[in-house]
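Given next, in structure tokens, is a single chain: the form predicted alone.
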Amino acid sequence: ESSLILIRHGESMWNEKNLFTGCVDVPLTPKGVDEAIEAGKRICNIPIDVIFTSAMIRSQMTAMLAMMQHRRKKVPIITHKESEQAQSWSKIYSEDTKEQSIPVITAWQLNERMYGELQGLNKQETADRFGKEQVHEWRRSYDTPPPNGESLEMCADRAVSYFKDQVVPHLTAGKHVMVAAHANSLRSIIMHLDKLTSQEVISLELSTGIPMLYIFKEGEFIRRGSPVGPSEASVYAYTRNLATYRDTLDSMVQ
């Protein structure tokens, strides 16, 4: 069996300002940094072999800050495969160093839903201008996109396809995976994992900086934690293998 951790990024500077963010690349607030650190503490006893993030700084910051709290102390390193030169220049030549590193793979397919002409607009002012019902339909319907933007269905097409093609093979190979991404790309993936209907997924809310754990076993995903909850116990429940890993960490730090 292997573990899959999903984390929505911590609060961004546009979350704080109540603006539609979408695919605008905005960093975390100090509160968002704290949320990422707290998320890291909650998953500090769970093995992680590879990390996937979106191409956006808020999800990458969240992943890096979370991993700084992990008791195994491996170093997350962003992989650069955008060109042969980038791949060559970022090569690690020490096998021991590789063993103490975790590859971080960035992918635009995990980006937030593109909100089109709503990006940068204040959510309350937009509701006042277009009406609450229209804005609610843009935000929460499954197949209605905002002007020149993506619907949740369109976001799901790219996010779930990437998850199946790139993430699942690592889990099948026994690797433990963390995905740090966004509300809508993660909602899309959770819809796939939990077999939610298009009506069920529109009511799914994901809090910033709260990790969710799944166990992948015999080709099936089993949810072991909740996207909400104030304590470690409510975020995930240990399997025997995860409990053994935690005991190993305990012995390493003594």
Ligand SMILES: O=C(O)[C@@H](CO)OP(=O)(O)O
Given for the second form:
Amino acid sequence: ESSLILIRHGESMWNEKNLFTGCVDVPLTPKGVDEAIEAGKRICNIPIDVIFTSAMIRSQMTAMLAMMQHRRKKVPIITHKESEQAQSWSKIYSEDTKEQSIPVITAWQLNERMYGELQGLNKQETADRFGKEQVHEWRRSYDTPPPNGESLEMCADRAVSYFKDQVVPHLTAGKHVMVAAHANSLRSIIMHLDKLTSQEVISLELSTGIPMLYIFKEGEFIRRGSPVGPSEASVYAYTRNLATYRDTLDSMVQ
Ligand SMILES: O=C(O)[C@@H](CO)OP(=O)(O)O
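Provide the structure of the form predicted together with the ligand, given the form predicted alone shown above.
All chains and molecules follow, beginning with the one already shown.
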């Protein structure tokens, strides 16, 4: 059994301004930073061996801030494979140090859905101009793309393919994984994991900074507990393996 944590980034500076963001790379607000830290507290007892983030700063900030809270105190390290030089210049020469690190793999495929000509527009003003229903269809339908942007279906094409090709093999190998990404790239992944229909996904909404936990067992994804409880203990129904991991952390601090 392995665990999979999915987390949408904390509030960004354009979430705060109610602007369509998509592939525009904006940072978190102070509230978003707090959300990421709170999220980290909720998952501080869950094992994490490898982290995937999108290529965007808001998901990377969220993952890093959350990991600062983790009780295992491993160091999340962004892997650089964009060139041979980047790879060799960021090499770690100690096996012990590597053992105390968590690789962070960044992938554009996990980026937010590209919002086309809505990027930078105010969501309320856009609804006033084009009508609430049209804008809702652009934002939540499965197959209607916003003007010159990606539909959820197009976003799923890259995000879910990446998830199947790059993330699932780690889970199959027994590694515990965290994926920090975005409202719509995660909606497409959750649609796949929970086998939602294109009708059902319309009402799937993800809050900023709330981690969701899945257990991967015998090729199946099982959602654990409610992701919105007030404290870590009430949020997730621990499996026996997760409880053992938490006990190990308890004994390490004694
Ligand atoms: O602006 C965006 O990129 C997304 C997420 O904030 O918007 P929506 O609320 O339509 O999913």
